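Listed next as structure tokens is one chain, alone, in the form predicted alone.
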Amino acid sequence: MPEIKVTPLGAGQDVGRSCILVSIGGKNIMLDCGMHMGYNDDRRFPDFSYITQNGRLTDFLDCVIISHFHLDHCGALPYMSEMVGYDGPIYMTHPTKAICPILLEDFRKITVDKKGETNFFTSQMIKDCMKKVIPLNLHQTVQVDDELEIKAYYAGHVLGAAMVHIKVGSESVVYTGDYNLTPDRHLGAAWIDKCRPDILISESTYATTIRDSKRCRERDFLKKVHESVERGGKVLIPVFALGRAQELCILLETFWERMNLKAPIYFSTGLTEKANHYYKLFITWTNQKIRKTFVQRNMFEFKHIKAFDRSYADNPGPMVVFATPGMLHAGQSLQIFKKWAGNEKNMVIMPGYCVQGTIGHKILNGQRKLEMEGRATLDVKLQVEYMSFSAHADAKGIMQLVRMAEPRSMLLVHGEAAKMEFLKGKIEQEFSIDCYMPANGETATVTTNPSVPVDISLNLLKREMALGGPLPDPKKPRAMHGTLIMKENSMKLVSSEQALKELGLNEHQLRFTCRVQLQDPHSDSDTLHRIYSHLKSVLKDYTIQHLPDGTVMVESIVIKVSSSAEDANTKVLLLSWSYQDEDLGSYLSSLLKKGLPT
């Protein structure tokens, strides 16, 4: 039986470093190629030696597909293509292609220029890597080669995020990347066809969470920021430059306007200006409301939110600062956090998921003394709040996607093992499908049942209808007799006459003969007459003839009688029929074996 193999090199029972290998119909595809934010050593990148110990990856992979621009999904791309070696096609959407190199370059600066690491990709490698990228449009079917085709669907989550449907012959896989089924202030909800793939590979970051209503969360967030600012405190909101940042900026901008607040709001510069530029450029990827109001005013041009300068962190008085990155593992957000951590008036609001090993994860777990670089310890006195403005699907969203796509089986990645286990149980129970959750380096093998489409000739269908019998029912299988012709990758079922005509062949008559022994004390001609009468009474719907040459005919079946040489009471019946009457011939031979009525 054909099978599909799925092996996570990253994000198997873990969040971070998404990189999933899929083998389908003889093709090998890499889905995402991310880095792990919690590590600074070799574990940062996926282990490509799993694919090949030496040599380039081009010989082993048919294509690479990147779902969106977050570094845990694209951060290892230049390392893979330029340092390990891959020259094949890399697919991603237009916004991802535009934003990905900016984030990669920014990360390279922090890692190489500031921390002085050596085994890392260069600016030139990022440029060379991006030259191999082929942009995808939504709902456009792209032929990677003669057999492999891919199609992208809108995934919400961040600008340009896509789910991909991968098809080889009649086998298919859907990979969700990160997605969100709740529309927000700047993006629409994820959507996919009822494409019934063999496997749906889904993220499961929030596998056990069912989030409360968005409005409540927004109200809580604004209340906490407002109270802190009123107290004269400073609020730090660590975000990644794209995605939640724009979401929360729109929220605070409208609140400041409505409440006529004066405390300054800052955004760490550089990246965000570029980010907002791309939101304007790819306005069609945002939601309906933003597209409508875009003509009168651009939601991404903020009146109350100003660019941040690092000297502002020491200014007296209240302020709100959005700083990157979102998990407090490096960069400006960490610098500001160190300055403000000692004052209980201040507050840090973590708006999204924090990977294990990051400062964000530690303070959310209640750590109040942090070991920083150079053995220094930092006392955390400020308030720590967690509010999920994450753009991942929650448990309800994941179940909703399963209903949308109707997969034959499910595979979970990008989540913690215990949470996956819980969701796996729910999916298997509710949808009665198999659900897999392989760890990194472990392979899940799914056997597929590919259906082979066969065209059927109209004449054959008409003939079948003319013979009577039940009307066609899509739920019930039905036997059809005909000749199967395979031609140029397609198959069709036609009547044997049509097949002979199309192929220019002569028909050969094939007859089957069988002997049946019968005990009967009468003469041969009497025995034959008794057989004729018996068959007349049993087979009322068939044409039965007693011919002058001493044979009985039932349709095309000929029956002859002769006595055995050893015993005159033992009659030998010869039955002969053409293959069209195979069923009737078998029936008659078994009927006559039972003997004649006395």
Given for the second form:
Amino acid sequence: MPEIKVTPLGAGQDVGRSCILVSIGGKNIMLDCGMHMGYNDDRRFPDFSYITQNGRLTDFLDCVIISHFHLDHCGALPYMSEMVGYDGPIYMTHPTKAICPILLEDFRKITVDKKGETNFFTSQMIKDCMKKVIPLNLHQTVQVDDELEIKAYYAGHVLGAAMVHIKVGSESVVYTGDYNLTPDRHLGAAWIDKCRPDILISESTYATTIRDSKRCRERDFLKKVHESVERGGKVLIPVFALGRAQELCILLETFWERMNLKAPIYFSTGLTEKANHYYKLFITWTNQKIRKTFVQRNMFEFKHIKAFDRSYADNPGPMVVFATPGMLHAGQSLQIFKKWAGNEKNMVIMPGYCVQGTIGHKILNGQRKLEMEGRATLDVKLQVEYMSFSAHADAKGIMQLVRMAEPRSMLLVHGEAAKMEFLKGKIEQEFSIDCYMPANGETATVTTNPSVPVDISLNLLKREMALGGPLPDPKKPRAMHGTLIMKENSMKLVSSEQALKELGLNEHQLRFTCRVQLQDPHSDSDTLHRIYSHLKSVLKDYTIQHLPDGTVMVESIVIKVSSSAEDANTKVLLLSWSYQDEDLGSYLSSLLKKGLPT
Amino acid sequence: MAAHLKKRVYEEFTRVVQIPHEEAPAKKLRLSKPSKSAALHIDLCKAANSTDALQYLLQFARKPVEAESVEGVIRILLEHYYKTDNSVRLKIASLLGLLSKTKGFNPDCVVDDVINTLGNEKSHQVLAQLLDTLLVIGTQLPEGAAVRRRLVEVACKLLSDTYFGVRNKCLQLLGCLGMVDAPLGKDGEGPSSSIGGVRDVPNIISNYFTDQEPRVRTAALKAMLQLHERGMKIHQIIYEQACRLLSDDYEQVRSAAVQMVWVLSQLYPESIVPIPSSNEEIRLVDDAFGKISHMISDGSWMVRVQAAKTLGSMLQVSPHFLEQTLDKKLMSDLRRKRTAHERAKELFASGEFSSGRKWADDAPKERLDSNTVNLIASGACGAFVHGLEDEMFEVRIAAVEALCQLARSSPSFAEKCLDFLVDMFNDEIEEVRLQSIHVLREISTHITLREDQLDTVLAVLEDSSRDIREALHELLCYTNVSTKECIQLALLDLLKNLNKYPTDRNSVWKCLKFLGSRHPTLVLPLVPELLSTHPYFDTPEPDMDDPAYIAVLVLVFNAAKSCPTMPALFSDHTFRHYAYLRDSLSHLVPPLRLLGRKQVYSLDSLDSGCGSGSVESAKLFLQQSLNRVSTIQNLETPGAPDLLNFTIRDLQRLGELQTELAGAADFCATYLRCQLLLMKALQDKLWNMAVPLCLKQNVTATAAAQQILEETYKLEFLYSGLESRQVATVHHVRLQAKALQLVLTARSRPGMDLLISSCEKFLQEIECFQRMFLTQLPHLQDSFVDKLLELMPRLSSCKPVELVKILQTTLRQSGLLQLRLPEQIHRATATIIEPTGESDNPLRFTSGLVVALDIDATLEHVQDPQDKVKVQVLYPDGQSHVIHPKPADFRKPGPDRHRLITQVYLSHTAWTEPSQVEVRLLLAYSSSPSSPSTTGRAGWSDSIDSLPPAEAAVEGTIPFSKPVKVYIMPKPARR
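Now that the form predicted alone has been shown, please provide the structure of the form predicted together with the partner chain.
To see the whole picture, the full complex is given below, headed by that same chain.
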């Protein structure tokens, strides 16, 4: 039985370092090639030696597919392609291809320039790596080679995020990457057609969560910002540069527009400007509203949001500032935070999760006195708000996707083991399909039962149709005669004559003959006639002919009579039939053996 | 020539065989239009190949064919049909269908031919096209049951075709023509029904629900729906099949299946269906509701829209299921979490209102048993939650509308969906926001807003879109709130709104008026604070011109109307301000009974506090006045003019006092004024004088006649709610005025030709009147018309001079026609809100260029303002421009109300100093005889005796708003 094997090198019962190997129909594919945010040592990147100890990866992998530009999905790509060595095709969508190098470069800068690490990939490597990338369009079927084809579907999550449908012959796998089924202010909802893959590899970050409606969260967020600005306070929103930041920008921008507000909004960091540029370009990847209105005005051309300058932080009056990084652990957001923390009119809104140990985490937990370097303490008087904007599908969303795609089995990655366990149980119960959740390095094997396509010749089909009724009844199987030719890698069903012709063989007739001895006192011709009338009375539905040359034909079966040499009363019947008429022939012989009725 | 002859032969042949009794017209027609089909025939014969033939046919199809020559053409086409290849045959087949649609042509005769061609056709495409033609023919023959039966037979036979198009068309044909009355012709009528007598059309169609081709499945579902539309009973058996199709792979199938399931749920709401995999049973409508709700999370947005729309009309669903649609159990890390809505509610219930949320404020509490969590929403669960969050705004709008429909029929559901609707106020697309505000207004009778909800609603007041703000004001007018804090909140936010958008003044005031009158008891404790009175100290008197202060006063005074203890809290200047506002903004400030105060208006005390009773008495008064007037038998009765004068005055005053009756009172007054004018014009003794001596008299009488005519047009077109009888009365007055004009013409200008023509015209008008108001004639006994009609034979034969004489006497003898009031009469009114006409700053612009003037006006009781309302601009030099506003400039904020927000462009040559232009609104009318009140029969009879319509559609306009003056100054262009 053919099998599909899935081995996560990362993201197996874990979040981060997504990297999944799939072997399907003799092809090996790597899905995502990410890094782990939590480690600074070798565990940061997937263990590529699992694939091959020595020798280039190119010989073992047919292609690499990157689902979206987050570093935990593409961070290890230059390392793999340039330092480990891979020259095969890398596929990603256009926006991902555009934005991914910006993030990689940023990541490289931080690790090499700030932390001073050596033996890391260089800018040139990132460029070389990107040269190997082949861009994908949505719903475009790309032939990687003769057998392997991939197709991208919209996944929401971030700009350019895609789910991929990988198909070899009639076996197929869908990998979702990260996806989101609730549309937000700048992206639409993930969508896939009923492609019925053998395995659906889905993320399961929020396997045990059902989220509240997005609108409440948005409204709360806007209300808080609005109230604070009206009071004359300053609002700090620490964000990571890409993804959620754009959503919040759009949210605030439209709100400012709607409510006719005048307070300035600033966005710090240059990285975002570059990224925003791409957001403006890839309008087709955004949601309905932006797509419909971009002719009048591109929503990413912010009217109210301006670039931030360090000196603005001391300006009087209300303002809103987006600053990186998102967890207040360093950089500009921390500087601004220090400046503003003392005033209770100000506010900081944390739009995402904060890792333990960061200032973000501390203030969210209600700490009002912070110890800074140099024994200084900082009194936190400003208001601290938490607002969760996440772009992953929740449990309901995952189920909805399963219902959309109707897979034959399911495989969960990118989530915590305990949570996966719950979802696995649910999926098995609701859809009664198998569900796997391999850990890193563990292989899940799914046997498939692919249907084998066979070409059938048109003539044969037409002949069959002429034989039995105008339309084939889809509810009933029907037997047909033909010859199956297996040639090279294809199979053909043709009529036997054509098969003979094609193979250059002569046709051989196979005939069965049999003698039946009969006691009959009449003359030969009389006997023959008696046989004729006997058969005629027994076999009503068949054509029976009495031919002038002294034979009786039942369909194509020939019956002859001759008297035996010894005894004139003993007649010998000669029956002859071809193998196609075996049923009828043997029936006739047994019938005639019983003798004729007197 | 041969071709020509051939064609003649054909025509002759068909005439004789098919419709022999039409011999004579056929001949005539053949002579007059011989070329049409002949030319076609020649063309087709000439055509060397199929491309040429196709070209000819295409050209031919562009021109219409007369009903008489259709048959000939069809014969020619059919003859060529057999000689050509597929593409031409296809075109011919489609032409046949097109031709059969020709008005006045009976396609009965071609059915046989088309069916015959079907038998020999090999190409599937052509077959499908032929079936389409048959469908057209079949629908053209609503009576031909036999033909239909034959067609159905044909369709059934071809259903087993291998090409999907043919099957599609067959199903369509069955759907459109399948017999509604199932038991017909039991024992074979003719050879055609030999196959199986009566065919069970629904059954045949339902067999194709499982066809392998999705398009055929769709067609089958559609055909079934078509049958249903035509009134055929659909059996419940197919419910199960339809439900299975809901999970089809193809969206159009699913979409049609949703409709099918919906239709069945409406047909058999109460029947019981089992739930698979358990032995419970539920009502069919509940089951269907659950299934359709499920489709709201379908992959295709078309299906989602369809599903959301249909949900709204499933009103029989049980409340339990209905409420599930808003249900969404939240959990976080396997622990139950409350939704933000629930939290808000709890916060409110606990009396604490703070939204300062802490980290992990929404931390999940209880631990859930993983077995009980149901991730796949079974049935209706959370359908609307999904629908309202959908990606496509079409789905969201459909969901909002569905919510509205369901909420209107179920108060408890309305209560529940409130939170969700309020959330929609924040949608990114304005259309959705607007729609949800409108919806909330519609269901607002069922609900009371909590403080936190009101807070969210009010936040939208700052929206920069005027439509949104005004919709919200409208909503607040109808909203019930629960606490005095709510009132305060609303007031504060409205004042903020007023501050930010001063143009919203009127709308905000109106909103506060309703808010005050709805919640007097909640306003009461706020009064001292609102008016900033202090028990010991005198506070400074607020500025009377401050719109915000006026807004507060409007709120307080309206609350005080039904709260007699409130005026005691007012300070002195408040009373003064009341008097001022009562006078200047009487539509916003109600009359108050102020005990112990000097009554500002005696009238106020008269009609304050007696609410509906006063309306009743006013009605009575109106009726009495009319009765009194009706005692005037003849126009020459002494004292009649005085009586009329007084009555008119009374009625006008009544209209001012009682806004409910303003329309009726005005209508009566205007009518009586017409009568009075007529009376005066006739009564003068001067009528007997010699012509040259009474020139002056003639002038006043002519003016009177003209004025009466104008007034009658006003009466007819300015008031809505008129019945045929009133229209007849108005027309009657108009006829009198015209008679008067005729008499006057006869006296002044004795030009014979002119007189004869105007006499003729008048006679036609009488006839026209008779035709239009045939049903009303009994009510017009002893009237002017009645008498004229009696004399009609004589009138039409006599000389003009004689006619004039008769008219004169009849006019003078005719009595006053009593006016019967209909239930509701409303006068169309328009108020220009902007420009206000108060500005002293002229609008400066360079002459020759244009300046845009914003116009904002409210229209009341105007039907189809898009066609009727125009803007007129009158320049000081007498030039006037009429501007038609765009249809999109009209909005409809409420029943019988419209709002016109538009821009008009002004331009003029240079002036030396600024001057004023007048802007006003006009109501255009056209008095064509087939106006709605005349039941359209007039138009029909017109065409028979080919009379030109007597009242040759008088087009005109009535100014119906007060003119507003705008100061403008076109400057000479600088060079």
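For clarity, a rigid core is taken as the largest C-alpha set superposing within 1.5 Å between two forms. Residue numbers count along the first chain shown, from 1. Keep in mind the model is a prediction, meaning the values are calculated, not measured.
How about residue 425 - superposed on the rigid core, does its CA move between the two forms by 2 Å or more?
No.
Residue 375: with the rigid core matched between the two forms, does its Cα shift 2 Å or more?
Yes; that C-alpha moves by at least 2 Å between the two forms.
Once both forms sit on the same rigid core, is the C-alpha displacement of residue 326 at or above 2 Å between the two forms?
Indeed, residue 326 is displaced by 2 Å or more.
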